[in-house]
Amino acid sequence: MKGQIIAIGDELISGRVVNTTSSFAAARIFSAGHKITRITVVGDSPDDIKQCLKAAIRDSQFVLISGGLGPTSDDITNEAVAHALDLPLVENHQVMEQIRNAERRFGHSASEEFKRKLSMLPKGASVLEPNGCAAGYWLKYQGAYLFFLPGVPEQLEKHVVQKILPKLNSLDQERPFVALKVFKLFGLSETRINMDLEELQTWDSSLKVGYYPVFPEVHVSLTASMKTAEKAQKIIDDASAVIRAKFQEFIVAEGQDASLASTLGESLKSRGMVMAAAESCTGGLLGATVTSAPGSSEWFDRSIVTYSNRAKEQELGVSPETIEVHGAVSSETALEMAAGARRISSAECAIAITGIAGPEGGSGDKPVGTVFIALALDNHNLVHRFLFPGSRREIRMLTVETALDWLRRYLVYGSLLPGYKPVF
């Protein structure tokens, strides 16, 4: 089936909020074998909403519309839809009952205006499983299936997975099988990767290869659409083997939901190891990155943020003489930070980071972007000096990615040197 997505909200067209819900919905729908031809973002204007909706209905078999179902004055989707489709607004008893259940559960009453705003839906609407009072609903109009969803990401994602995909799949049982695979690479440019994979473009017309820079990584996506799941998966498996053979050491994760942190975590778990960290210029970003991986408590102990010299001395036991002679941003300080983090945590390995993320603070011999990363593990105490390019944010991100990748490379390949090259 061929469809479109319309995301509604002034906060989206003004850039105050990033439209992540449309990308989530598109990815899930595409992977189920359906086709998204257009994603449109429109503000809270009834005329604009009407124009987008009418155009989408003419060209699509289904349309997902997100946002504007709440109780505030700028939530105008229901009114705009009723006007666009020339349908009356009628009270939906299922939504009203959901509101009353919430009143009883929380022990307070909502205003009549609140209840009316949420429960008045276009005639013919069928409510999706409510998740909160701003319930999603669907209706069929001129042969097209229209799905209206809350803009709250958690609510929308639940509706898409549990309600919309089963509905679309039941309507289109002749859809092709789609096999997907994503590789996440670090340390090579998008151009280099593209050139090395040119042969895949001539393999099979059903195989599509995409290249997406997701700083500081490059993601390579493989998509195969076939009449049988076995044939689609065979094409993906063969293409995946080529990518692994060409870029093995640069692949930091495989799978859309996998990450460098989760890959590193599996390596640590398989070896019965736990890691710790000491951070200065990254200010806890490494710890946040690591703990974003589910189950990281099994292999990650702590990250100690020691931003000041005093903190490095008091928390990690860095010698004041080391800082005085060599500076806080130095290989000597980084090594003592790593040793301190490992000693305090009793972890099998530790990472330490100290550097100058900018935009100020650099000097002739230590310009902005100078970062020292140290590893303390086994019988090795390793340290390397880097000069990362970019903004403060980019330097911090490159630092964390490089530190985690260095540890990954050490565990898998025994690499005493990091693999980072300034390719970005």
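Residue numbers count along the first chain shown, from 1. Here the structure is a predicted model, which means the values were calculated and not measured. Note that the rigid core is defined as the largest set of C-alphas that superpose within 1.5 Å between two forms. What changes on going to the form predicted in complex with another copy of the chain:
After superposition on the rigid core, the Cα atom of residue 107 is displaced by 2 Å or more between the two forms.
Once the rigid core is used as the reference frame, the Cα position of residue 343 differs between the two forms by 2 Å or more.
The structure above corresponds to the form predicted alone; please provide the structure of the form predicted in complex with another copy of the chain.
No partners, no molecules, just the chain.
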């Protein structure tokens, strides 16, 4: 099935809110073997909505329209759609029933405006969720299936998975089987990766290779569309073997849901190891990144975020003389922080980070972006100095990625250098 997505909202067209919901819907629809040819964002303007909707219906077998279904004054989708398709608005009894239930439950009456906004739907509409208000509906118009969805991410995502995909799949029994695989790489440029994978691009016409910088990583996606699931999977498996052979230690994660943190966690778990961390300029971002992976409590013990010098001394036992002589941002401080975190936690390994994320605080000697990362494990206490480019946010992200990548490489390859090369 070939379709389009239209997202409605002044908050989207004015750039105040990023359109994440369309990406979610597109990803799910694409993975199920259907095709999205266009994603369009328009503001809360009846004329723009009309023009967009009519153009989409002309070119598509299905259209997802999100946003503008709620009770607030800027929610105008129902009226705009009725106008665009020349359909009358009629009261939907299921929605009215839900509103009455809610009135009884909360013991007060909704306004007439509220009731009208939610219950008057374009003629022919069937609600997606019999037990909800403003929960979306669908209708068939000139051969195209139109799905109207709330713009709230959680609700939209639920409907896409539970209602729309099963519907599209039942309508299109002939769709190809799509196999998909994503590799996440860190420490190589997109151009370099593309050049190294030139052979894959002419391998098989049903295999598509995509390259996407997702800061600070580059993701390589393999997509194969075939008549059977087995055939599609076979091509992906063969291409995956090529990628693994070419990039080896630069691959920080395999699979859309995997991350550098989850890969590192698997390495630690398989060795029966637990890690700890001591963070300064990243302020907890390493801990937050690590623990965003479910199950991380099995291999992550603690992160000690010591933003002040006093905290570094008290928490981690960094000596005041070290900070006095070498500075809080120095190899010596980083090493003592890592040793301290390991000693206190009794974890098998510890990472320490101290640096200058900016925008203030740099000096000629140690410009913004200067970060020292230390590892304490086995009999080793290792430290490297890095100079990361970019904004405060980018420097912090590069620091966390490099620190975790270094530990991962050490465990798997015994290599002492992380993917992002230190300055000395």
